[in-house]
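Heads up, the chain below is alone and in the form predicted on its own; it's given as structure tokens.
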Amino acid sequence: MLFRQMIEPDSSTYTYLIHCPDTGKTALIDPVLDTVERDLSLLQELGLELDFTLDTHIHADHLTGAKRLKELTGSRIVGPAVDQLPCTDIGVREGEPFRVGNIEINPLFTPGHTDHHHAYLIDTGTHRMLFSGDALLIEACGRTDFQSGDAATLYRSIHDKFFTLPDETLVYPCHDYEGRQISTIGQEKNRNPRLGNSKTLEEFVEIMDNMDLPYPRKIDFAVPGNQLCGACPPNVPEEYRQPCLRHDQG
């Protein structure tokens, strides 16, 4: 399997390239509109064609690149079936593996950050790779104070779906704000200040309920835009419109 990890710096979002060399099939997990040109350049450099984009959830901090990439490459848009987005070509569900060529991607329904969040697990035969989305971050986790979030639900998702995986499972989050790229399940069980060292449900809920985080900068246009798979709504502020203008102009 060919694998690349790339970051969009404004929202600190990681996009992951997954390629099956046996079949030539390629997917991008959580692409960002702002970095579509970068992703296309990498695909060209590697001699690959894009077949799928796969989002973990409806993001609130950036616009997905799924729609634009489909327009430019013919790739198919994949996302949680529970969203029932009319712009999605393929809906994924837990218990129904999604294949990128010979690579089997297992969706894990992990609500709590949002009520539709899915993570994706790949077993390469030598190690497991968990693309944890916003549910589990490196020594952190996704917010639960907006967009159908619920701290108790997130706690159960992480403990039931993630912390039951082998400790050596590699964790690739959707975001990191301190320049870190990778963790493991064992590390998060031991070091995560919100969840580690056998934090109880009550302790976790109290932590999450008292975080007092600022209002998300892009949520007012990112959520409606991502409900259309990355279309730019008319309320995008001027300081964030450049990717929309660039793409609208072709």
Contents of the next structure:
There are 2 protein chains.
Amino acid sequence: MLFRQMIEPDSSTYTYLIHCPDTGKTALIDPVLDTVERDLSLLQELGLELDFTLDTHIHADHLTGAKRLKELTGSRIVGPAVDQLPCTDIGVREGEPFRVGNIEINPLFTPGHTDHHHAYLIDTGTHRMLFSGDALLIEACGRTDFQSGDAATLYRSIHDKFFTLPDETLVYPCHDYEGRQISTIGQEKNRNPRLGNSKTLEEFVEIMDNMDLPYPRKIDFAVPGNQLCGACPPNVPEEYRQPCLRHDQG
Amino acid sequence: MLFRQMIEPDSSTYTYLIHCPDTGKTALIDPVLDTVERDLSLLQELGLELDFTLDTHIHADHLTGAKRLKELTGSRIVGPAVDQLPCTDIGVREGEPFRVGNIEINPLFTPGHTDHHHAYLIDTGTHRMLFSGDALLIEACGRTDFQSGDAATLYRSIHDKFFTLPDETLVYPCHDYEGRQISTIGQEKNRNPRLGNSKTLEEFVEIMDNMDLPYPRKIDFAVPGNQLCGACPPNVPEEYRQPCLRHDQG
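Switching from the form predicted on its own: structure of the form predicted in complex with another copy of the chain?
Below: every chain and molecule of the assembly, starting with the one above.
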């Protein structure tokens, strides 16, 4: 399997490229509208055609590149079936592996950050690679105060679905705000200040209830835009309009 | 490939288990005398027999488990050929891959922490896994003030041999003192406070020259002991003698 990790710096979102060399099939996990051109350049450089985009959830901090990439490459839009978005081509659910050629991507239903959040798990033979979305971040986790988020639900998702994986499992998050790129399940069990070292559900809920976070700066246009798989809704403020303008001209 | 990461808590040393399922061959990278019994239990639990131990260098902070494991399992002792230790069964050198069954381990001559230090690189098909020894640690590096260490030499090793690897390369260090387990080459380029963000050789040498570190507490017996592949020299202080006693009784 060919693998790349790329960052969109404004929202610190990681996009992951997955390619099956046996079949030529290629997917991007959590592409961002702002970096669609960068992704296309990489695909071209590697001589790959894009078959699928997969989103882990309806993001509130950036617009997905799914719709734009579909328009430009014909890639199919994959996302949690439970979202029931009319723009999604293929809905995935836990227990039903999604195949990118010979690569089996296992969706894990992991609500709490949003009520429909799914992580994706790939077993390479040597490593399990967990694309943890916004559920589990490095020494952190996604916030639980918007989009039907719920701290107790997130705690159970992480403990039941992630912390039961082997310690060596590689954790590839959807974001990191400090330039970190990777963790492991063992490392998060040891070091995550909200969830690690046997923190109880009650302790976690208290931590999340007292985060005192600012209102998400893109949520008002990102959520409706992502419910359309990355369309630019009319209420995008001037300062964030550039990717949308490129999109509309495309 | 089957893979495990284990820690010896007193010296915060990571030992790595590598197993080729096609051939049944198994190796341990940087085993520690204190945790030989733990390693043997894991091998037994997994139903594996040990074929090789590989050390990255002559450690100063712990005694290697190589000799003890050889006595107990018949495993062969592998280490840098340039060390010219009479107790080593197989000497490795850069440019000559060492095979554990179908797994190819590529030694990288990376002096600077010690003058004979080698890292080991494995390509799993999806990931490159760099066992970086004491040359590159997570947001740190091995000290350069003992054992023919040299900061400028270490800088060149890391920049020429490690930072030329793809950013996604997994970095598995020989130590971490804060419970971290993994990094990537990209992350170390970004975040390593001594070596990252285009720090110059001169800046690195100045940092290393001003570390003001305490005298290594085990060096006086660890280095001569490791020159015998993990024998217990007579000068082991009482407080560190327990693994040696187990060893002598074994």
